[in-house]
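Take a look at this single chain, the form predicted on its own, given in C-alpha cells.
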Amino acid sequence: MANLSVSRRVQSLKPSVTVAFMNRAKAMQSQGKDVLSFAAGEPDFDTPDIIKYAAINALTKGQTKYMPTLGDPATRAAIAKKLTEENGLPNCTTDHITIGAGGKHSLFVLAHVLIDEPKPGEPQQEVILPVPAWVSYAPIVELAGGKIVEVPTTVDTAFKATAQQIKQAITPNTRMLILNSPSNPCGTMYTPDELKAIGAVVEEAARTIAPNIIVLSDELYEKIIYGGIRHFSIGSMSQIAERVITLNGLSKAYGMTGWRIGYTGSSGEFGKKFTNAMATLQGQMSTNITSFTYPSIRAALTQCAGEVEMMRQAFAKRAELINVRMGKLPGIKNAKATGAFYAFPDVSAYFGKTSKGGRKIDSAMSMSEALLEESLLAFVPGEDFGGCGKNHVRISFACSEEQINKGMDRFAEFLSSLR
C-alpha cells in the first residue's frame, strides 16, 4: 500500500490560496470566532428573485433531463445576442457560444482545446500573462501543457501591461495572451485605448511572428465598474475578432457564484471550429450544466438590468470607501479600485517587523497568517498571483460598508502594533 500514489500532475498542483484562506476563515467563524473575512471573491447580494423563479418554474415543469452539451439553442442565442449588442463582437452567433459549469470550468476546457503538449524536441507553447493575475490561470495552462510567460506590472501602473511589453513578450511559440479587465486580484481595468493598442500588437504579431496567437479576454467583472473607464471588449476589434475568445459568466454581476454558470463567445469560422472542439471535450467531461438553470440565464441577461445596476452602485460606494481608508494607512501603496471588488495594496513597507504575537512579518503570507490568527482578519496573500504579488495582499470588498470600516480599523490597529 505504501507504493500507491496519485498522479504527478496533481502532486505538483498548488491548491488555490484564495479558497484556502476563505475556508480557514469559515472554519474559525463556525467555532464562534468573530472573523471578518475579505477572502472570497463573492458578492454578498442574493441572486435576484427573477432568476430564482425562472429556475423554479423550469424545475416544476419537468426540465430535468439531459440537454445539449453546450446548452439549449434559446439560451445560446440569448448569450450571442448579448455579446453582439453589448460587447460588439462581430459574426457571433449561436454556433459561437459555449456554456460550462462556471468560468473556471470553461477556462479549463478552452485551455485544453487550444494548447498542445509539445512533441519530443519541440518547445512548449507559450501563454503570455500580465501579472499579478488570478491564481488559476497559470495552473490550468500548465496542466494543458503550456508555458506561462509573465509580463510584470506594478502598483504604480495600476497593474496594467503596456502594448510594448506585450509585443516584447511575443515569440514564434506564443499561443495565447490572457487579458483580464476588470482585474482579479488588482481591482483595476484597461482603458479602451490601451486595449486597442494591445489589439494592434496582436494583429501585427499574427502577420509576422506568431501566426497561431489567440487572445483570451476574461470579462467576468465587466458590469462591476465605477472608475469612469468604459468597458471595452477586445473581441470587438474586427481585425483580430476571429482570434479572440471572450470568457464570461453570471457569478459576479448577478450574485450567482453557487450556480456555476460560465460561457465563452467567439467570432468567424475559427470561432465555430473552436466551439465544436469545446463540445467534443466537454462532452467527455461534464456534458451540459444543470438543465433547469438555462431559463435563469436568459432571465439574467434580459430582465435584471435594474438589479445589476443596484449592485454596481453599492460596489462603487464600497470602492470609494476602501480607497479612502487605504489612503490613510501609512506605508501602504494602493492603486485606486476602478472595477471588480478588490483592493491589492503593497504591504512590503512592514516586512521585517514583528507582530504582537511574536510572528516575524517577512512576506505577504506571514502577514496574512498573523492577521488571521491575531486580528481575526482574513485577507488573501499575494504570492500565488505572480509578479509583484509577493508584496501585496488581496482584499475583497464584496461586503457591507460596516464590515469594511471594522476591517480597516483592525488592519490599521495591526499595522500600528508591529515593531
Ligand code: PLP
Second form
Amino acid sequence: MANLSVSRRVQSLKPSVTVAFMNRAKAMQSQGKDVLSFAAGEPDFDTPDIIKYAAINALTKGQTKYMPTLGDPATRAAIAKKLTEENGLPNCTTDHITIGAGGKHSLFVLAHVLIDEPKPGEPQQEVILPVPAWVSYAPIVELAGGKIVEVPTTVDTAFKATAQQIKQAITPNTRMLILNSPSNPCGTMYTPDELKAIGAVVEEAARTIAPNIIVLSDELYEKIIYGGIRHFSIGSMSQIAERVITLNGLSKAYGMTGWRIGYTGSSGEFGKKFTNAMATLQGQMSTNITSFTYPSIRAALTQCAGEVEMMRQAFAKRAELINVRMGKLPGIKNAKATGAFYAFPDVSAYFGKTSKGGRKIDSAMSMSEALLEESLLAFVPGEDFGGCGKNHVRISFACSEEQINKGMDRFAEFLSSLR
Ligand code: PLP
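Right, and the form predicted in complex with pyridoxal-5'-phosphate of this protein, after the form predicted on its own?
What follows is the whole complex; the chain from before opens it.
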C-alpha cells in the first residue's frame, strides 16, 4: 500500500495558510484557551433574514431539483441588471452571467476556461498578479497550466501596482491580468483613475503585443469600502469591456460565506462565448448550485441595501479603530485600510528578536507562531500572499471593536516583550 499515491497535480498544490491558522485557533478555543482569532476572512454578521426566508420559502415550495447549470434565467437576469446599473458593464445580459458555488469555484472554472496548457515547444501562458494577493489565485492558475508573473507592490504605495508596472509585465504570452480591489490581504483599493490608467495599458497591449489578454476583476469586497475612494469596475470601460471578466459573489457583502454563491459577468460577443464555455465545464463539474438559493440571490441583490450599509458602517468604524491602534505600535508600518476588512502591517522591524518563550522571530511565520502559542492571538503570516507579504501579517478585523481592542493590547504587549 505504501506505493499508492495521489496525483502529482494535487501533491504540488499548497494548502491554504489562512485556513490552517483559522483551524488551529478554533482547535485551541475548543480546548478552552482564550484565543482571539483575527484569521478568518469572513464577516461576523449573520445572513439577513430576508435572504434566509427566500430560501426557506423556495424549499417549502419544492424548489429542490436540478436547475439550469449556470442558474435560472430570473436570477441571471437580476445579476445582469446589477452589473449593468451598479457597475456600468456595457452590453451585459442574462447570457453573460454564470453562477457558481462561490467566487473561488467560479474562479477555478474560469481559469480552466481561459488558460491553456502549453503544447510541446510553446511558452506557458502568463498571468500577471500584483502581489501580495489572495492565496488562492496562484495555485488555481498554476493548476490550469498558467504561469504567475508577480508584480511587486509595497506598503508605501498602499500595495497598488501602477499602470507602468503592468505595462512592463505584459508580454506576447500574457493571457490574463488579475486585479482585486478592494484587496485581500492588503485592505486597500485602487482609485477609479488608477484603474482607468491600467485599462488604457490593457487596451494598448491588446492592439499591439498581447492580443489574447483578458482582465479578471475580482470585486468580492466592492460593498465594504470606507476610505473615501469610489469603487470602480474596470469592466465598465467600453474599450476593453469584452476582455474583462468581473468576478463577484455574495459571501462578503451579505454575510453569506457558508452559502457558497459566486458569479461572473462579462460583455459582448466574447463574453457570450466565455459564458457558454463556463456552462460546458461547470456542467461536467458541479451543474447548478443549490436550487433553493436562487431566490435568496435575488433578495440579496434587490432588497438588502439597508443591511449592507449597516455592515459597511460597522466595518468603517472597526477600520478606523485598527488604523489608530496600529499607528501607535512602534516599528510597525501600516497602510490605512480603505476597503475589505484586513490590515496588513509590515512587522519586519521586529525580525531578529526573540520572544519570551524563546522563539526566534525571523519571519512572518515565526512571529505568527509565537503570537498564537504565547499570546493566544491568531494572525495569518503573510508569506503565501507573495511579494513583500513575507514581512507582513494579515489581521482580519471582521469582529467586534471590543475584540479589536483586546487583540491590539495583546499585540502591543507581545511586541514590547521581544528582546
Ligand atoms: N476573492 C477574494 C479576494 C477573496 O478573499 C475570496 C475569499 O476569501 C474570494 C474571492 C472567494 O470567496 P467565496 O468563494 O466565498 O465567494
